[in-house]
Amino acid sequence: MIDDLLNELERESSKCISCGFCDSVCPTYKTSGYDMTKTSRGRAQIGYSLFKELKSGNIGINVSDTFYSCLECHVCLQVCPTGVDSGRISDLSKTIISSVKKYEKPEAKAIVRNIMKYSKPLIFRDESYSWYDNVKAEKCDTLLYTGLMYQLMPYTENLERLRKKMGKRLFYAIISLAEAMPGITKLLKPDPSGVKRANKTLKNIVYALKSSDVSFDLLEEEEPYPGSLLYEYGYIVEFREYIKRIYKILGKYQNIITIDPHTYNLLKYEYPKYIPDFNLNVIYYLDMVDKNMLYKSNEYFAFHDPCHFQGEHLYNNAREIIENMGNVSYPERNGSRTYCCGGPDELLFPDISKNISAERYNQLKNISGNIVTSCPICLYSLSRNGNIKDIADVIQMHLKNRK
């Protein structure tokens, strides 16, 4: 297995010629005061270093930070003359970093450990599961799957404060004792508002598609994860392991309805590489949102794109639904070439997530006050900075029959 990663490895990152043009749309090399470790061309550069040593046997230097850092945006692929992908450069490396355990993140190691053990990122309270209080669910082959995306991140919030007060000396050795520990998480409460948020965005999903009378089963409590962290922190070998567990829980439906573009997209175009005899039809919610039941107002949007639905795997809908609700405008970096939030750099590297989500939010705001997104992620990121409407809160407010 390693010796094929080596190989793409050395096949991707040769090909980069230091032109520097990926420079100009990385998110994290502006924000991270310029650091090139933290570019695209130093993740393509440094990859090729690690092919390199790892082919000698000798590891001289700590890259981890360089590959965890990226947000896997894949725009450099975009720009680049000579077609070098260095979201796909990191992706690989992580994977080579988790299989020859150098230079993983602590924090990353304690996050695979509770999902290994738990099913669950982090070990949620009974508030995290308030939101289908009432919510009618029905024995049916289709699933209502969350991923749990939108309650983790009142977590998130929350951690965030803890690393501030603590400082990150005493945080992090917290976190390395959460390593050997994961039941130590369930320590951690989430931020009420956030919940509150979180809550209500749920339930608006769900009166969406109850008001285009889609029938559903919920799992509840027994919801895992699906395992989104493992893949993209290069844990591939557990992520394996890890999803034929949650195959067996959603192998008993044939639809599986996802609310966010990271469930979406996993399950999707990775499971079914994992899983020979892959056969769930996997939708977005979007995608069961009757368009007819929606009126379009005179507001004015400003619409972030997800990354996760640009690239390689192109979702429009998302699109297509709030330009069916008023007056939309995208910033300048949209479509295939969209900024991303900084979210996935939140757990590992939140300085820099807060310094581009800052930047995101403001080539937003100048377009518009009126700011909508349809990925949680993007929604917790981009609020840290002013007012955010999640797609589905601002489809609640635009049903022609609303009760």
Second form
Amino acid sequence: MIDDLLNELERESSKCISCGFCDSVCPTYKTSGYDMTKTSRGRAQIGYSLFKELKSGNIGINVSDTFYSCLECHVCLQVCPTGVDSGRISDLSKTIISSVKKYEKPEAKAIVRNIMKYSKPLIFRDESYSWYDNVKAEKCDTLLYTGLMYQLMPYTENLERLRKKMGKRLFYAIISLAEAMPGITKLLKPDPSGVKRANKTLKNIVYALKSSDVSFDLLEEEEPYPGSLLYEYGYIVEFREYIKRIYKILGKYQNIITIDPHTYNLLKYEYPKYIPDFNLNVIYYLDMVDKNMLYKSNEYFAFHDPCHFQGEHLYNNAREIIENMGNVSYPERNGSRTYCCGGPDELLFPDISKNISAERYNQLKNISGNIVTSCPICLYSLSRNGNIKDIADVIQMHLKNRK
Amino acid sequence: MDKRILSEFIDAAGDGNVLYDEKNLFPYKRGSIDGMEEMPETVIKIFHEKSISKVMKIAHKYRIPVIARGGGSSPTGAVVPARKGIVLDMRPLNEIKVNIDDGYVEANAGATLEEVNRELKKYGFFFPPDPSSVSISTVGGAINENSGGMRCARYGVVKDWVLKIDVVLPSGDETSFGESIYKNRGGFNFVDLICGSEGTLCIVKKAYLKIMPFPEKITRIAGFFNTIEESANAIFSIRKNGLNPLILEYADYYGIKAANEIKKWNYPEAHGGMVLVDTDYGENYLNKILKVLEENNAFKIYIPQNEEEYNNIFEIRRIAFAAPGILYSGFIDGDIVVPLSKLRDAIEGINQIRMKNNVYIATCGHAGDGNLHPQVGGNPNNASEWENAKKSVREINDLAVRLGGSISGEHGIGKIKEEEFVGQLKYKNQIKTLEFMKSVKKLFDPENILNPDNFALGGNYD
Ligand SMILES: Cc1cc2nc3c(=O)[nH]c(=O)nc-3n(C[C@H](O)[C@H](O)[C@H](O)COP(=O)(O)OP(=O)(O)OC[C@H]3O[C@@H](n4cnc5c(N)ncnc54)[C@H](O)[C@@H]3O)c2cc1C
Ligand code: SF4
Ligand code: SF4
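Could you output the structure for the form predicted in complex with the partner chain, given that the previous block was the form predicted alone?
And the full complex, kicking off with our chain again.
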């Protein structure tokens, strides 16, 4: 496998002519204090040098931060004159680094251990399971699969608070402990207001689907995590093993309704690469929402396109729905050139993440204070700066029968 | 670097802004395309204007070579720290203030031209020179390279838009050249001297740039041709007939093919290439331009009707510049400029060199001002292929000089075109220019610490 990865890394990174065009759109450049090792051009150049070093048998310096700080928003690809995707270079480099072991990140290792052991990055507490009280699941061939993203966010919020409170050293000592004893993550409490908000949005998603006459089953407490972080941190061997387990559960259904773009992309595009008999119809819930039941108010919205809406289809559909509910403006960076919310860096590079989310929030705020998005990571990341709505919450307020 | 000297630099530029470990130095070892590289000893990130003079005073005291770096997009080795030393990363210094009343924008050296234009757009104004690298080209870099671009067929190059610059001399002393007023006859024109001086005379800290109101409506037209002769004639006729387009650009077959490949488009891969024209002069001029394209047998003409196509057509030209990068691990940047009447001879001459040497050349350029970028591909690890690429570049440069042109229209000489530059001066009986250049360098930088070995100022070419 490593040879294939190296070949792809060479193909992708050797095309880079170091023109720097991508630095102008890469969110981690300015927000890292103009750190040239944490920008798209740096990733392409260092990726090529990583390839050369590995070919000659060793990695000299620790370059893991270069790749782990990449948000994988793939906007760099849109402006590169030779078609380099530094997001992909980061993907490949992380997989290579994690297989070489030498420069793994301890936080990543702890999270990987948890996922492999508990099918979740952290052990959830009861309050994260209350959103489906009173929801009627129906035994049928369609599963509403949350992917646990909305539920996870309030825990990462508190993790960040802990990091600040303890200071770096103590925090990393605990992380190392968690690496050996993943069970201790049970002690981590979610942020209570975050849980309330997540539960509300999850209920609104259910309501939107039920109002559109969609029937589905639920896995409730048994619902596993889809493995996104294993994939994003480059633990492909573990990812492959893990998703086989998950597929045994999901494979009992024919249709899987996902509710966030990360889980959607993972199931739709990555699972089939590793599961030969993959045969699931992966759906994004907004595609099932009946637009005729929405009414257009005179509200003004600023809409933030999540980066993981990679396919045009997702962009267009979310836009159609929001445009059916009010007057919508988009910031200068939108569509395939959108500007990431910073969320993917929250666990490993909280300062960069905070700066990116503030920058994006201001871009949106400048066009309207009524900001809407449709991804749990964007929702939580941008909410650090002010009020943000999930599209499901806006749908709930714009149902004709409600009016 | 000596720890004591390092701590002096840290005092001058601030903790965390002085980088010296291998990982952080790595991205500063090269500019773009040229393939030249050298690791600096230290990088100093400039966040505050006042740090520059302090840093230069220390560098001057210890005679440490210094190279200012903006976007690092120079394709001629100009930004490569050939003698190691210090790279000053100017990019973080990027404040911009617009002064509509007095008709200029005041921008720090590290601001990119795109950032300057984004700020100006809020007021309905723009800064006309637009290298296709606007997104990365900084005010300091564009001034020091005297950059040109698409709109230069109409508006001229960067030097035509600089009113005043605040600079730090190699000794660390500060001064300004020019005034932030539209006319000024006080003294020699040092602003023009600094424009295009390739970072060898002083560090630009801030510039005061002239601005223009944005044209009201721009129409874009692209014509695709079967033969080089037809496209070259179309370009010449547009100029000769005084149609004064906003941009007049060219991309050959290889450039269009590269854009189609990367973006999965289907634009005609025309053997005579594409001529791209923007006009803001209304219907009458648009019709005249269309007529010229038709008379010269354009087999397909696009007038984009939506934003996507408008941008795509432009993107073809932008991608064409880097076309060899998709196929080869190395390429050599060409930047010749010839008299407009010789443009056809130049394009045809390049074609002949391509066939004779069996080499990959993708040509695009700012055809409206006679500036072509024949980009030659090759693999630097394949000795014969690379030698063939270098030989082809030399032949192309010779061709330009013989046609009454120059080996560089806008990218400069840097560290990779020095010999050919001196050859050009000799051919044209202008070798005195080099003597004067060296005297000027000595006047500004007697210790030779600022970007030494650049712009043919270091070596002995007699
Ligand atoms: C894909 C591509 C397309 C391009 N298209 C064009 C084009 O259309 N037209 C064009 O003219 N050029 C073009 N270029 C060349 C290049 O982008 C321009 O020369 C650009 O203006 C350089 O700006 P920079 O900030 O990147 O400068 P750098 O590369 O960082 O520096 C260039 C030179 O300026 C000096 N310098 C930088 N900042 C300062 C400062 N503050 N004070 C003193 N010296 C300084 C450096 O020492 C160096 O000698 C292109 C390059 C690429 C890679
Ligand atoms: S994927 Fe996004 S964060 Fe990563 S290098 Fe590209 S632009 Fe930067
Ligand atoms: S835009 Fe592409 S070629 Fe240019 S530096 Fe970025 S990755 Fe390299």
